[in-house]
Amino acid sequence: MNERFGKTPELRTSDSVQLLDTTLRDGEQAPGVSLTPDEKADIARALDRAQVDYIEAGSACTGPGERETIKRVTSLGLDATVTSFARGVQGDIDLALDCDVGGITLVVPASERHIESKVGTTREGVVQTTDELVAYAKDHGLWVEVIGEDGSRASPEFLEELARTSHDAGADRFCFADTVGHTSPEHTYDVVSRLAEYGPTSTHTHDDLGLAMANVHASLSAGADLVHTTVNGIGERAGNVALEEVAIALAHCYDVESVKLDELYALAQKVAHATGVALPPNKAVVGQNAFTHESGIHTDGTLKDDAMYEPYSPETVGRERRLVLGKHAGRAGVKAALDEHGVDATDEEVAAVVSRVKELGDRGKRVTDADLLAFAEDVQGRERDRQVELLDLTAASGGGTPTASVRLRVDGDERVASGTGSGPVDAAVKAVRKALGPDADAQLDDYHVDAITGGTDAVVTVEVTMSLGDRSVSVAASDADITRASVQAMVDALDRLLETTEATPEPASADD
């Protein structure tokens, strides 16, 4: 039970809520998003690791390419039930069957706008078609969910008739669909309450009014027990309700299980990378700032009590807490950051570093770990010898495979290496890794690019966070060339990570 509430609020559902994730179908309808078969299979595996109950792999009627992709997902042997979207025609069901799916989401028109203008039929025709198609799909061994499209703008009485017909024909459940993100929680609660009287009920919400999450909870309070989601809320227009937000809210506020929470962050990152849709920093659960603290008051409180300024621990969703430095930083945060990097400092030295951190933050700059360590070295009068330094970089990407070569100074010796990659940055990074060898196999945890001047000659700042063993460091570098800025930032990060190791990293062999 969540102690903040004294008594856990009750939903009309059981102690668990199932999720049907439609990232691979509805999520892919977001403008500019097109997933390859490999990407869909990879995301499906991640959804399965998170123990999502149903995965809508696509729409078999889209074409041969989509059907091959759905078959790819159904061949993975997932624990989840893999489904296909199907329109209200028998041919779509047959195509789904050819893909070996375990179920279908059968979409039939519910509002007058869709019945008359889109499909060109009548209410009676929709009811008869629904009855026949559900029976056909069940006869072929499929799990069947009927979705009344545009249900939030449909007559509640007609939705009830559709739900009753669907269940009588053998459907496993009926779904209330707010297809255009049109409705309010109050209307949702009223309609879903009526639909739930006929059998298992689902909900499908969009965020056009910013009410997707509110409408999910209204649905669950009204008796629904399955929610359609997409990872990161990706989807057409303003998107769908986000899987990670539904899951954590159910667990935190209601003690209701849905998925394996500690897989959520890795899943979110995978989808963001595959779709090219970056996570907003202030995004709930998975945004960069969700467990990041800068304010002196907040940092001090968090250091004293992890739960002081967080509703749940970051480890719950597979994350770690971050204390960052800026103009709001205080002594406690700076002292903790220095301790993390193994720097012993007196109270006077900490105060001096705090002053420099605030000065840099006041100029609108990010204060990276490298900045902090440089401040500490200056305040303490320490000089450090660089272990890794970038001497030269050449990169080419026009007309063929992107290539790059680097010349580094490593502990006094020069090393040269080259690499190829998917782009000039990737090629240059591989060249650096080759020059440093396996002993410097640091992990790139975060990569962020900002243009800090306008025009065609814009200077960019690249900020990276890299980790090696149990150490991590953030570094920023600026240049007019994004490749050089990226490589400089990564070399500087590796230099900081390697300064506490005793051995000089050995270069990779020619066969690596």
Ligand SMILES: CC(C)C(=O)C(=O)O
Given for the second form:
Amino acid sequence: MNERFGKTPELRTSDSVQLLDTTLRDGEQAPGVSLTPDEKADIARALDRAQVDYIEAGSACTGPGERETIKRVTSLGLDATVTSFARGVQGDIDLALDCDVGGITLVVPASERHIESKVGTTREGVVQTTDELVAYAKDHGLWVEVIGEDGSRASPEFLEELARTSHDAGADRFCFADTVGHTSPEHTYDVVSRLAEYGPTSTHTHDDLGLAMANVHASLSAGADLVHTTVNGIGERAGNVALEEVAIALAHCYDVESVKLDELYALAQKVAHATGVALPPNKAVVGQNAFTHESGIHTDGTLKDDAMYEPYSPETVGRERRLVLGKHAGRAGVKAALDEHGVDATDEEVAAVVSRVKELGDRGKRVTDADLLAFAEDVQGRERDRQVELLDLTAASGGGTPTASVRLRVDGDERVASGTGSGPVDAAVKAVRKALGPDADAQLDDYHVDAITGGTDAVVTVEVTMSLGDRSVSVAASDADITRASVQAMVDALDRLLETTEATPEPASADD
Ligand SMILES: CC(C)C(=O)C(=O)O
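Please show me the structure of the same protein in the form predicted together with this ligand, now that we have looked at it in the form predicted alone.
Everything in the complex follows now, all chains and molecules, and the chain you saw is the first one.
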């Protein structure tokens, strides 16, 4: 998949890398994140669709609720091996066994801090417990990975002793853990090389210094062949290494397959939605901007050759490329956007629209399709008759079922409709759809709210992207009332979409 000069670099020892995804355990330990059993089951299915090898579903020792959830995941019949986190006590292994897991990640203290201050034991005690518990778990048919917690602050000699003990007792793997995300790739390389001498080795990295990914690569070059990841990199504090970044880097730089790449975006969105941890726009692979081009130079280059400013195609990870307009827009991008909306424009007209787009962009505004089309109409001296206009909106919520009614002007006639929904915006949107009927059955592709000012009296801007057939438009509207801004944006988007349709949309019948 990679276009490079020379040979594909090889990972030193492993040409196949497995992933253990811990979104449902370490990811859920991110502050403010709590997943319902349904959400965990849903995410586990998505991880399995992506062909992740191991799914850490939670910590069975957390309580009865968590155990029910882990059981729910183990009962899904996934291809992945479902594991539970277990502390170094037999009771935790028994609780994991009650949940029918296929394996455990058995965590024992490795640094002096964890051995003495946290657990209150000795190195000898840790070695003996590890030996006994690995044997116990293996006797009960489990896949066992021993994790030396705080391994990056532990004595490398002691880690070696723990790795040797674990493998001698029958463990399937030993994991190097940079628990506080503080170590360097050089230290990681050194320690993991030593651990890999004793048997299969994994790596668990955190991003406190922004080095989680570098430490994964140091681990793999040093002989590790399993990486702990979380979707979108969520996890304790600054988070863990992100599954999607590990997977694409392995494929792109080393031609090593780990998971199904085209499932990554859907997976990222599912996790962002369930956890409430939004994707930063500039996030690698899954951020809104990862395949979006705005500047004139980049847009022009991309229109000439898709790969001009992209390392790999967006389809690889289940996404699409977007060209957007803003203060850096150039002629090629504006011309392409006008063509897309069926607007013919001379070079002079395109130049005039470019200045208007830049002017709006300079004021820090997002330039929507509706803005672009309005500029083009103005520059070309065209008057446009609106087909659909919002005349009035009333919405009620609080207590009973949220309801809304709208009065629209559609091709000169007034129409009134009402609807109910999960909230006032949903109810109002349903009322608009009812008033316009099936001909205006456009799909809402994106709905985005921004508060322009702080406080409860903030003006909000709602931006919607809607599509009808193969046409799509984005429109923004601002108001102090979020329902009104939403409905106005949607009505304006429908008006733009219906512009090229000859027919007047017929209202929905009572049964629709
Ligand atoms: C692997 C475990 C104990 C962990 O979450 C960590 O070390 O960060």
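Residue numbers count along the first chain shown, from 1. Since we're looking at a predicted model, the values are computed, not measured. Take the two forms, superpose them, and find the largest set of C-alpha atoms that agree within 1.5 Å; that set is the rigid core.
T275 C-alpha shift between the two forms of 2 Å or more, rigid core reference | After core superposition, the C-alpha of T275 moves less than 2 Å between the two forms.
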